[in-house]
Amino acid sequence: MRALTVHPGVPGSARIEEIAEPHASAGSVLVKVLAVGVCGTDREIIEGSYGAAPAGEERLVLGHESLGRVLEAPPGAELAAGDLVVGIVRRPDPVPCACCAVGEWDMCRNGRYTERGIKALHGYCAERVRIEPEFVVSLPPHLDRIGVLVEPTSVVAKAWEQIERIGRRAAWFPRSVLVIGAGPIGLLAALLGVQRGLSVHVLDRVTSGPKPQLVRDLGATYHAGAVNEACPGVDIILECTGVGQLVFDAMRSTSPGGIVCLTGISSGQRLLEANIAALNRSLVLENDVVFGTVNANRRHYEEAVGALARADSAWLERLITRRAPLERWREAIDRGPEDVKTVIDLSPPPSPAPLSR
């Protein structure tokens, strides 16, 4: 069967190749992969700056944002052939750490976790994969076109869960949220904010293309200026770009008792001059909180499925700005200026039958 693989650490090594069918030891649920989403992590792996192959192997099957259909499931499982599913990315470490020992492997403390398509486990960009039942999440049938968005939505579902946990430290009645970045994570974070009944503001640098209208059609407000001008004194900020200056500006722009959640990852290549003493004074005197979050647990995937099921499917479909078949995978990796989310289709719809004469 075909799969998209890469030699981690070797730029330009990604290719489609024939690989063996997945072994039963990899999981008792056999899944036909329908689509795989592409994100910045995939691009970093292809560029050779990230990723690790399974032990004893040189190449890694890419793909961690999956959508598939069950071909085989073990007796007694809450799954059946034909079910629409996504596979969870992370697996607990073998030690285990305190968090992995109680099933909170998204909060692993020793770094020995593994991740499908990223770190030491083959990913989902293959025609068929096997998954352990406990790492498979079912989707309702009507998400068959946009179910590939479950994994990125799970990341922001976790972010919102933590924001709300932190908010409960005191009497907290948030009214507004600023999302910095109108990429897939930012737009999905905004969606979950709208679903919570908040006044949602989204900041990005572009003034044309699909992003401003996507924000407006969500019922949110779009901004293209400075952070402190977009929504001064906002209660919550989700920073989804990782741009150092924007991270710093976010930490200075909340109301007293505000919460800043960082989901973007900075490159670390740009040095910023900042008045840390003044920032420290503000954070302390106003009881502000700044925290980072990454990855997701099973419950966050389930929350993501619920959020997508409640959302406007037509709006969600517009997030996927380009789909490419597996044999043209480079088209999905090479992101265009107006792309929001690109997807590799491993099982495109059949061509229409020719008209009979």
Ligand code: BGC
The other form holds:
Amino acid sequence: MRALTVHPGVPGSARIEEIAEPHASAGSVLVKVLAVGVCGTDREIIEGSYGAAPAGEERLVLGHESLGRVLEAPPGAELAAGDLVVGIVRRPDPVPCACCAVGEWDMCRNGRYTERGIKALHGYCAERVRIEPEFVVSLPPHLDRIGVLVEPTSVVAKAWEQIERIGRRAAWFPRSVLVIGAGPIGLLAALLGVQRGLSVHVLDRVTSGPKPQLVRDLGATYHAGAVNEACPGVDIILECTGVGQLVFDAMRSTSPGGIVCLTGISSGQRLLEANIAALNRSLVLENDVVFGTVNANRRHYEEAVGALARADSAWLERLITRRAPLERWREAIDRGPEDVKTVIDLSPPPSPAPLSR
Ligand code: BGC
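Provide the structure of the form predicted in complex with the named molecule, given the form predicted alone shown above.
Expanding to the full complex; the earlier chain stays at the top.
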């Protein structure tokens, strides 16, 4: 069967390969993959700056944002052939740490977790994959066009859960949220903010393309200017770009008791001159919180499925701006300026219409 593989650490090594069918030891649920979403992490792996192959192997099957259909499930599992499913990305560390021991592998304390398609485990960008039943999440059938958004939505479901847990440290009645970055994570974070009844503001640098209208169609407000002018006195900022200057501006722009949630992974290449002492002063005197969040556990995947099922599916479909078949995977990796989420499509093409005689 075909799979998209890469030699981690070697730029430009990604290619379609014929690989063996997944081994039964990889999990008792056999899944036919329908689609795999592409994100910045995949691009970093392809550029050779992130990712690791399984122990003893050179190449890694890519893909962590999955959508598939069950082909075979073991008796007793709450899954049946034909079910629409998504595979969870992370697996607990083998020790396990206190968090992994209770299923909170997204909070792994020792860094020895593994991740499908990213760190030491083959991913989902193959025609068929095997998954352990406890790492399979079921979706209602009507999410078949947009179910590939479950994984990025799980990441923002976790971010919102953490924001709310931090908020509960004192009386807290948030009214507004500013999301920085109108990529897939930013737009999905905005959707979850709207679903919470908040006044949602989204800031990005573009003024054309689909993003401004996607934001407005959510009932949110789009901004293209400076962070501190977008929503003065905002209660929550979700930073989804990882751009150093925007991160710094976010930390200076909340109201007292504000929460800044960082989800963007910076490249770490750029130096920024900043007055950290003045920042410290305002964080302390205002009881502000700045925190980072990554990954998601099963609870967040289930919340993500609920959030997507409640959302307008036509709006969600507009987030997927490009679908490329597996053999043209490069078109999904090379993201254009107007793209939001790009997807590699592994579903078979519709069978040709019978020839008329
Ligand atoms: C994935 C996360 C993962 C992180 C770090 C992100 O792109 O969505 O599941 O934990 O990369 O590897």
